[in-house]
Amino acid sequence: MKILVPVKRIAALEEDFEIRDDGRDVDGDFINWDLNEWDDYSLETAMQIKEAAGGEPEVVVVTVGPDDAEEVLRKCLAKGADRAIRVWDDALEGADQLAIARVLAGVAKTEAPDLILAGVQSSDHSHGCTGIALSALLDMPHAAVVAAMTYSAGDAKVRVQRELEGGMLHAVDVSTPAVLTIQLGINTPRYASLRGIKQAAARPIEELSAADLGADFASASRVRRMYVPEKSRAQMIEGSPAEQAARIAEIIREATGA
């Protein structure tokens, strides 16, 4: 059995930052990089399935990113992942979430996993759609925002509880192979041991290009401009209800030019 875990190297901004000269992203000097928080929970879910089965399932982590992205893969290897794959092509620079999903689908078709565990979203862009797009591209059953699950390696179905609005949960059985997007709080991610970190530093990372996978990495969207929005201001309106209503109407007329 094999579990595929897509992971992302996310950008965390420093308190003070500057936009690049081209206006399309933050200057790299003001960015710290780390493993996406949601992906840490999906990796832990995979590791718990592996350990409950006596270590038989193979856990494979994959990321789409340049050389620097190997850091998050080694962090996953240090926590117990069996293999790591990095996919990159210069043409993927600035790729949107759907292009990334196409690349991940190419990896999944090659690896043929029994289960794909992705994070619900990334903590930098928060699109929340890569995992679901991946399931559509692979024509696999899926469940999103999984807050709890019951599954043993080799089962034909996985019982999940999906988090809905208002604190409600939706219990559903999903046939495998399947794609699940994992929510924060489903478990407690482990820390990497010193031994695991040392071993991960010497482990090989498989490298592929999008062309190797026959993936279409053309993006359907692009960032045209990034900027810091102007700060809004609040105004307390005092007086009687009639006076407050009159002032609100006046503010609306000023804003709309009516």
Given for the second form:
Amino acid sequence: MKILVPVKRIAALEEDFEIRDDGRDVDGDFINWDLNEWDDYSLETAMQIKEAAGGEPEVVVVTVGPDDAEEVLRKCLAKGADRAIRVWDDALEGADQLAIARVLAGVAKTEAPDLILAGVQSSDHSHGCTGIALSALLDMPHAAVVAAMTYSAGDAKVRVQRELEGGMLHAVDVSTPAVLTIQLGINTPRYASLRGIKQAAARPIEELSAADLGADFASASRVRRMYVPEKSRAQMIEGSPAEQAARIAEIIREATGA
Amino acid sequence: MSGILVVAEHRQGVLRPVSLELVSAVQDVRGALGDKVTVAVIGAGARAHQQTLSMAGVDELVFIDTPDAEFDPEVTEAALAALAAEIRPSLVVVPHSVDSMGYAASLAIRNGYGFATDVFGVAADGAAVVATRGGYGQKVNVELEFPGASTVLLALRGGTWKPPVDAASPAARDFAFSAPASRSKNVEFISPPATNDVDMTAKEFILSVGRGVGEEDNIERFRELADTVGAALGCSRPVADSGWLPKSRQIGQSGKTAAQCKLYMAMGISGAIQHLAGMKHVETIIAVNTDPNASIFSVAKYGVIGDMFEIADELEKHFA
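Please supply the corresponding structure for the form predicted in complex with its partner chain (the preceding block corresponds to the form predicted on its own).
Let's see the whole complex now, leading with the same chain.
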């Protein structure tokens, strides 16, 4: 049994940032990188399935990104993933999420996992579509925004609860192999142990070039322009905490008529 | 170029309001991208929504019967692929929703459509679609184009366009397709536990706490504050996910829609997209946050840059 967990290195902008000269992205100097928050939960889901089955299922993490994207894979290894794969090709610079899904599909075809657990979305661009695009390329059954699931290694189906708008849940049985996108809150992700972190630093990362996978990586969109929107801004209440609180009290009284 | 396809969304027999917002969203581009606006409803009993969808701006309603009344991603995708193959739309719009997250990307990649999600601006440049969405945690706007795509599929953000107000009598027809053998099975809907705790949807004044509350032991402090000022205590997703407050108190798109809320005080909430989207209907939002760049300040009417604990202590004195 094998579980594939695609993860993403996400970009967080510094407080002040500049748009690149070509107007199509933010200048890389103003970006800090981290593991996508949703991917902590999908990895934890995989680890719990692995542990419940006595450790036999193999958990493989994969990311599409340049050399320094390796860091997020080491984080996953430190938390217990068995193997880590990084795919890159300079031609993927500026690729959209559907192109990334095509690359991931190349890896998934080789790995032939029983389950693919992706995050619902990434915290930087929030497309919420890579996992489901991947399911299409593999022709696998799928469910998005999974907030709870019942599954043991080897089951022919997985019972998921999709988290709908307004707090409602929708229970669905999905045949496996399947692709699920995992929602925040489905579990409590573990922290990596110091020992895990130390060991992960020395573990190999398998590297593939997109060309090795031999597919075409067409995007379905292209950035035409990126800009900072004019934002409405709250009327700021200045002063000491006592003065600020006094003004808040007034606003509350006006609004509630109390 | 032959028209625009709008996909309506319904659940448990009720049309989701975003469906009609989508009809408004495409009106500005109908000249450039195609004259005819077709609205499709998928599911057993789809015809039940005919009257609700018979609004100005809709030229044609298409009902697609399926084995189940409720959503199945593979059946929905197959229905839309078949319909799109017939009408060859230049633009297809679906709600950016939990359901569409289950099929839209699949539909787009299998059929070679241009594609973008969580779009809040739709325009035409000549006969080409231009979509605007947020990027980098909504800190920038991103304009997207779709070179070479003869059909573009956009998932549009709810609450962005106002639904049409005038009724009309669009043509209506059924459309048949061969539904694939489904590989998932609809089991049941589970309502959030009916708590005797509180009904946040009915509250007019809500005081919510976010990650800034720091630890579970501090919740009590804000429960007291909420009581003192006459507010119901709510929270953001991370607080509910940590189990510090029940899910029934979570405010925002994925939690309870605080439909009646008129005054919202957000303390220590930086404002994830889903939280902001779920609260933007509220007339007065007061935000207290230590981070001057917190996204919540872009939707709040009043902002306080400061420590939520200090503000709590001071505020309480005014309601003693």
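Think of the rigid core as the biggest set of C-alphas that the two forms share within 1.5 Å after superposition. This one's a predicted model, so the numbers in the text were calculated from it and none came from an experiment. Positions refer to the first chain, counted from 1.
Of residue 254 and residue 212, one falls in each rigid part of the chain as it moves between these two forms. Once the larger rigid part is held fixed by C-alpha superposition between these two forms, the smaller part shows a rotation of 114 degrees. Once the rigid core is matched between these two forms, the CA atom of residue 231 is found 2.9 Å away.
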